[in-house]
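Here's a solo chain for you in structure tokens, the form predicted on its own.
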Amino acid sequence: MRKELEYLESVSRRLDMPADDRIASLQSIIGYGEEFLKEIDDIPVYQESPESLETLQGCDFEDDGKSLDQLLAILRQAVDSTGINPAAAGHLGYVPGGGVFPSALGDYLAAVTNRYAGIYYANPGAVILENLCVQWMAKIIGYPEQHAGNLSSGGSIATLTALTAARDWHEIKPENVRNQVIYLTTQTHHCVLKALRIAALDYSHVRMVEMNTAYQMDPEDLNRKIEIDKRAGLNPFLIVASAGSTDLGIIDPLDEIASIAKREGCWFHIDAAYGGFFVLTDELSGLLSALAKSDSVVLDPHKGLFLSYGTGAVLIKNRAAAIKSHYYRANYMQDAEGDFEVLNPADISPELTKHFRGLRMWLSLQLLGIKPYKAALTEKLLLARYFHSEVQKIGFKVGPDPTLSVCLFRISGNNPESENQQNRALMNAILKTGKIFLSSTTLDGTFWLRICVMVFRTHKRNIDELLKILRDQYETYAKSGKII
């Protein structure tokens, strides 16, 4: 046996990399990224090439590792030269993030440090650090100081959080759920409707609220609703509005939604996922202040604060509920026991075992300041006013004023069923360029092409580059018709 472990330990030391070759793999992946920022305007920000994934499927698990040269050439060709690049200026699609370059920083530290911010016994400076955060963007909506609150993986493990804490704290079990009455629209994002699903809440009545024309909750219809459920008997008990809808980016006339879920004792919960962090903007901030009078509230920090994927927030303002759907303790644990006046991240979350996600946003608000990510928000609000303001004079239809940074745009005609194909044709075209990524929605079934200005990176050159696109574009279909 002492052989055997003699052989073993010369194997699996190997895990534990040299000095010499931990600095040479460093000075690779550092070069490796500086390439990749250094080339990032010449890269396309889409690319279809399916050819070069064979590289990375022939890439088999083998008892003997390759040279990290050889694996960063795989993943040159097979990850970083293929579909959507949501680090560059020109995506425009979906609702984008970033990535500043300190949140890497914060990763490198955590994965090679790796501590653990589940529990406060474990590292107290993790979790103190985590909550800092937290504590910041409580304060910036409104919260007060005995909120929780806690860094996800993203908005759908937020949602999760906040609808369970919701659901738990009404006392809502399989005998009472199919009395139980939930409000939303049909612009609120799928995570919240997955939510439900996975919290068994999807027994309850889910009522679509009507819409005015600018694709907002119609609080006089929500009213009705209400009313019509509880001479029906029946329990009146979610709200769930929108501060940035993914479509629209339109936010929900939240002061009257929240005047209506007190009124009625329902849970107010707001998905600011996108719209959340404007609230530091001089614009927007009045407008958002009523994101303090809703129950729970969902933030993407890899979103408004760009930082990398995998970032979201939720935020619950009463913390007793938040700890009564996610606390528990194992024997194992008994260690961790204590009367601690910190909150356990661990203890108001699904998740036990989690990153370190919080040195990521903690190093890059320390480090670069409020100030920047202030103005950058600010500029992509002017951005997608900008751009809203010129495509008009082009000759396109646009949808409605952009109340964040989203905008809709379209070739307008005479037969809607040809405008659809149309506009299809010219998205088509448009990614072909490989400068611009943006994607598509269908509203009341028209298709709309459709913007969204959110990477840090995006400035006024590239909206210009965009409307010189869609000019050169609609030339040739007043010329001919359609889009070539």
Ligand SMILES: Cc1ncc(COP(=O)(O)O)c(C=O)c1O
Given for the second form:
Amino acid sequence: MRKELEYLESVSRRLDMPADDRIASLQSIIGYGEEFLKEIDDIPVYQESPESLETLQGCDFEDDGKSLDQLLAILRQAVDSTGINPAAAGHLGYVPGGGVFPSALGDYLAAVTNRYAGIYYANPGAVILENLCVQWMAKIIGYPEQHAGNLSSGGSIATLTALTAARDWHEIKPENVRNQVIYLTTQTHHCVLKALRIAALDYSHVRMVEMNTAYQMDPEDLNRKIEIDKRAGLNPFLIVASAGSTDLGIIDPLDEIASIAKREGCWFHIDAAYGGFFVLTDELSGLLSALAKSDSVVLDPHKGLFLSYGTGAVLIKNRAAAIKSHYYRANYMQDAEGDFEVLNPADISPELTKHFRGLRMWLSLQLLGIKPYKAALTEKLLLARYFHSEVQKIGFKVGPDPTLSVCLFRISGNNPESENQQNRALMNAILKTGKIFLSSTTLDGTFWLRICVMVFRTHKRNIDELLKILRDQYETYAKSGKII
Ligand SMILES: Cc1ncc(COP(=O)(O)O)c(C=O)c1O
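Could I have the structure of this protein in the form predicted in complex with this ligand, to go alongside the form predicted on its own above?
In what comes next, the whole complex appears, and the chain from above leads the way.
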């Protein structure tokens, strides 16, 4: 057995990289990251190139390891030269963020030290650090001190956490789920519907409340629907509003909806994954002050705080509700129990072992300060308005005035069907330039091109670059009647 142990140790020691190898590897990784960042304005923001995936697919998991240089070459070819580049200034699709550099520094430290931020006993500092991030978010949206909050992998898991708390606080069980009613609009992000399904709340009635011409929830229709449901013996239970819809960046009339929710005893959830951090701007702090009136809010630091992907957040006003759904103990956890005042992240989330994601957020906010965030968020609002006004001058039709940093536009004449085709062609022509990535959406059957200015690296020159592409394309369209 001794011989076997000696042999096993000699092989398993390879898992513990020697200092020289660590430093050499880090230098390669730093070199790779620096090269990526140095070239970020030049590499295409969108590349299809599926053939470059072959080397990755052929890279088997084998008994013996490979060289880091070999692996970095595969990553460069198959990962960092394909698809969308979410870190690039020209990324204007979906709801981006970018990934500020301290986010990577935090992740490096979190991975090397591998601290556990789930339970106070296991690492008081890590738990307090995460809770401080949550408390800061609670403060900026005006939540009381006795809230609960958690850093999740993203907005979708944060939404699931919030809606599960809503379900359990309202004692929704299999025997009464069919009697409950949930109110949202067709502009609600699909992660809400997904969360309802996972939480078995799709057995309840889900009402799509009508919207006004700006695609905001109509409080009168909400009132009307609630009255009808009550008369039918149903129980209005949950209202979901958006503070920054994905399609349009609209903010529902939060104050009015909050009053209705309070009057009816409904749980009021706000999806502020995209819009929430705009509360830091002078322009929108007033409009978003009603976030404080919700029962739960979802924010996405990997959007509005420009962190790398993998950080969402949920805030739940009623701490007891968050705990009721997520607190659990087990025999093997008995050492972790104690008379601690501090809220354990593991007690208010589905996760037990998790990434110490608070470190990337804490480090970014502490190192950079809040001021550049406020400036960047205000800049993004102004850039969307600038684009909205300039693109109309070229001749494009635009969607509603941007509330946040989304702007919709399209070529528009008298033939909607062929125009949809031309707008799709326009989108492909823009993607082909490699300078700009944008996405599209469909509103009431009409195809729209859409930008969302949300990468911290995006500045006026990037918007001007897009405007130049659009000017050239529009000229071609005006001459030939089609995008080539
Ligand atoms: C408004 C809104 N809510 C929720 C989500 C889901 O968040 P995540 O992708 O972080 O899970 C998104 C994602 O883009 C969003 O735009």
